[in-house]
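To begin, one chain is listed below as structure tokens, in the form predicted alone.
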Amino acid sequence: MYNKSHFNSGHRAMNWLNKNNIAHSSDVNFEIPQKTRHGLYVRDALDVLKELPSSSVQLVLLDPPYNLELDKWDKYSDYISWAKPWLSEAQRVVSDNGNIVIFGGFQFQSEKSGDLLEIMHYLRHNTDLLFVNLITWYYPNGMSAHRFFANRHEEIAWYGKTKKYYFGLDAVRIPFDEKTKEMYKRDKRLNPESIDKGKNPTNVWQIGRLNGNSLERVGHTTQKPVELVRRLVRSLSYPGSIVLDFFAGSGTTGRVCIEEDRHSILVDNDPKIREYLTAHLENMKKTGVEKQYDVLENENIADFLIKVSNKKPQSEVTNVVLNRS
């Protein structure tokens, strides 16, 4: 069977750019910040979203309720009507080279009240977002089943704001072993530098779910693994950019952003987010990670964005001018 990528003009153009060491139009020059800032908001997500300026964040990373009726917060009779407002706001606040990723699952046997399929259908027919990938998160551990094949995966839908969406593949490549590298380098069609960097991890990611006794656990029932979130943050944002998670849940996104030199905005209406994030930061210290960061709770959004940009608040600028006079 032919590989359709051989006939894809965009794929061939990227190969040519890589081979000639020419930057793609979506590439970003960035500086690693000495200190990152993380806004924590124990509030309703829509209220915070409406305060964010348009095109103000690089990555919107979302792990919304799956509508599995796991708890009172996970049951919606009309899932898509609930999701429409925050989907619209997510599209508005993400930058032109930004990305949106949404965790979810396909619940075929339940009532058709809504799941990730409904969200994807809505985005396809009602927004200008560009569907880039459906990532399959495969995990070997899970519950057994007798009337269907046991489920061992969840989906992550990745959308770009425009065709210039940022993608940092080199940050998430998987290294080849020396024997494989030597074999691939015999093929003169392949770029030796790309081989040295490692392989594309593809859109099927084998990362284990967190067991009940996992040292990563902070107490949240639907906590995602750090390494799963890390791959998304590394590949779809860059150091110094802002990652928004308005279903912050266990606070995993905040921990990963600190470790990966990104700023973050974490929103959740459950006050326990404070405890979860504190536990994450304690776990981070145990691994030997030392980073400079500030966690700012319920900071005015405008002031938070100014601090992230390292500019002085307007009030301070005004005071300086007045003092000079």
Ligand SMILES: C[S@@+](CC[C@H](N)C(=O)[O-])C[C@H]1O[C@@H](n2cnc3c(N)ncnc32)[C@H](O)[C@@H]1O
Second form
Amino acid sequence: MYNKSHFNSGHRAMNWLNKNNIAHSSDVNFEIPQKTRHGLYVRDALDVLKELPSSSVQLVLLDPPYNLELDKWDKYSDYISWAKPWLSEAQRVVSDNGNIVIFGGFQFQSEKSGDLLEIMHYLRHNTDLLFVNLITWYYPNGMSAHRFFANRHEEIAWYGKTKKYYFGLDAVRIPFDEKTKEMYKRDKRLNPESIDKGKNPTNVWQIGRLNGNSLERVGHTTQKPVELVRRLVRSLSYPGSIVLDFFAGSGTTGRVCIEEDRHSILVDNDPKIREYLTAHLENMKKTGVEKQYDVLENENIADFLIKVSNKKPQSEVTNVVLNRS
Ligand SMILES: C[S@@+](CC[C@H](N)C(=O)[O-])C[C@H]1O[C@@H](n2cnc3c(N)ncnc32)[C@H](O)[C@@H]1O
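Starting from the form predicted alone, produce the coordinates for the form predicted together with the named molecule.
What follows is the entire complex, opening with the chain shown before.
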């Protein structure tokens, strides 16, 4: 059977652009910042969101409570009513070429008061967000089961704000092994440059869950693996851009953003995020990563955005103008 994507006009257009060395309209020229900044807010997500200007962040990366009663913050009698306000704010604050990703699972035996399915249904029928992919996070390690098939996956729903959503595929391609490379290079129909770049990781990602004794663990009940978050940050944002995570948990997103030269805004209403984040940064150091960064706690949002954009504060701009006259 034919692979339908070969007849997809978007796919053909992308091939044509690549062949003719023409950039896609979503391409971005970025510079790697010498130092990144990470705003830490120990506050309620909605309160911080209301202070963020529209179109101010590149990626909204969300791992919200799944409503599984795994912790004190993980139980909602009406999940979607709770989620609606932050979903609408996420759409407002993301930039026109920006992305939103939302973690969840619908394979759990919940009391049906809501999960990612409701979120996806709501977004489809009530917003202009563009549903791009449902990524399956597949993990070979997990709990056993007797009355149903043991669960081995969770979902990540990816939405673009507009059709110009940024997608840095090259940053997450998986290299072919030498033998496969040689074989593909003999096939004259294939572009040798694409073979060197590696393959598309597809929308099924095999990344192990963090076991209890994982060295990456910092103490948070539902901490996500660094490699999982890294693939999202690398492909859906670019160096120097801002990643917002307003259910930051332990701050995994912050650690990844430091390593990947992005700025971040981390929000969690549990003060323990401070100690979790410190542990993340110690783990990062142990792996030999040395980056310049500032963690700024409770910095005024407007000041934070000015620092990140390397613009002069309004008062200094006014001074310059006054001095000239
Ligand atoms: C699933 S965990 C995120 C885990 C994170 N991805 C990590 O790797 O550590 C969800 C987090 O949302 C936080 N949370 C729940 N409701 C919140 C709210 N209204 N405002 C801010 N944070 C909230 C909880 O404290 C919890 O840490």
